Amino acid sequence: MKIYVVYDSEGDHTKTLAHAIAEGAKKVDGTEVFLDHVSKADIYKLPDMDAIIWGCPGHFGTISSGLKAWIDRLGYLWAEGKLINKVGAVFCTTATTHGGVEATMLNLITPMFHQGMIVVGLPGNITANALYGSYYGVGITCPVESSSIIPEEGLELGRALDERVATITKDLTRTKYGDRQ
C-alpha cells in the first residue's frame, strides 16, 4: 500500500508537519509512504498511489499559490478518472489562531471531491483532536513567537492522521492486494 504525502512550505512549519503525518504510517504493516515538497512531488505517481495526503501553510484563508498550482496540474487525472477512489487528507498550518486553518483545509478537500477521492478527517475520539484540532484534517497554529516549532499536539494529530488514512487505505484496498498486507 503507498501513500504519497505532499506539501508547501516556506519555513519549517508545514515541512515539519508533513514529516510527523509520514511517521503516522509506519504504524501499519504493509505501508510504503513517499514524502515530497511540491516543487519536487510527480503528478505522474499519483495514479499508482493508494491515498494522497497534501497540505500547506493557509495564505489569507485559502490554498498557499506552490500547492495551488500542483493542484490545477492535475485535470488530466481527473479526465481520466485516474484518481477515482484513492484515498485523501489534507493538513494545514497557520501563523494565528483565527488564521484561517479550516479554511484552508476545506479549501484543499474541494479538488479530491472533484477527483473522486475519498476524503478522511480525524474523529473527535482522538483525544488531541477533540482539545486542539479539527475534523476536516489536520490544522495546527504555529504562532511567530512560539518556542517550538510545531506543538507537541500538532506533531500527535499529523501521525494520527496518517494512521488512520493507513488503516482506512488497508481495509479498503484488501480485495485490490489480497492478503499481502
Ligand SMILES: Cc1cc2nc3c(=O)[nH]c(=O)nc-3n(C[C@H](O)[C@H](O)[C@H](O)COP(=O)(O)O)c2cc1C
The other form holds:
Amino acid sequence: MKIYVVYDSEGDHTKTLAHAIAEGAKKVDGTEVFLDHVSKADIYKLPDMDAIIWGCPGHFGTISSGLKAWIDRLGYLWAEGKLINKVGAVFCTTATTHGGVEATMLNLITPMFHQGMIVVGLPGNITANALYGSYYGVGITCPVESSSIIPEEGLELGRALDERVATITKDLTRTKYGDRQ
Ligand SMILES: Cc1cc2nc3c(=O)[nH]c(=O)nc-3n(C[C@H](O)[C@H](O)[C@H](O)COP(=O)(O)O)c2cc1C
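Take the protein just shown as the form predicted alone and give its structure as the form predicted together with the ligand.
Time for the whole complex; same chain goes first.
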C-alpha cells in the first residue's frame, strides 16, 4: 500500500515533522511512503496512492498559500471521484500555542471531506496524544526560542499518526492487495 506525505515548509519545522510522519509507517509491513515538499509534489501520483497526509505551517489560522494553491489544483480529481475512500490525515506547526494550530488542521481536513476521503485523526489512547496532542491530526507548537526545531513529543506524535494511517489503510485495502501486503 502507498502513502503520500505532502508538506509546505519555509523554515523546516513542518518539514521535520513531515519526516517523522513518514518514518511512522515503517512499522507497518508492506507500506511504501513517498514524501515531497509541495513545490515538488505531483498531483498525478495521487490516484495511485491509498492514503494521503498533507500538512503546512499555520498562516494566520489557516493553510499556507503554497499548500492551498496545490490543493486547489485537485479539482479534476474531485470531478472524477479519484480520491474517494482514500485515507487522509493532516499535520501542522505554529509558533504559538493558541496561534491557530487546530483551526489550521480543521481547514486542512475540509478539502479531504469534499474529496470523499476517509479522514483519520489521533485518538486519546495514544498517551502522548492525551498529554500533548490533538484529535484532528498532529498539530505542534514550535516557539521561536525553543532549542529544538520540533519537541520530541511532537516527533513521537508524527510517527504515531503515520503508523495509525498505515494500519487503517492496510485493513481497508486488504481486498485490493491480498497477501502482498
Ligand atoms: C505569513 C505567516 C503567518 C503566520 N501566522 C501564524 C499564526 O497565525 N500563528 C502562529 O502561531 N504562527 C504563525 N506563523 C508562524 C509559523 O506558523 C510557524 O513559525 C511555523 O512553525 C513555521 O513552519 P515552517 O518552519 O515549516 O515554515 C506564521 C508565519 C508566517 C510566515
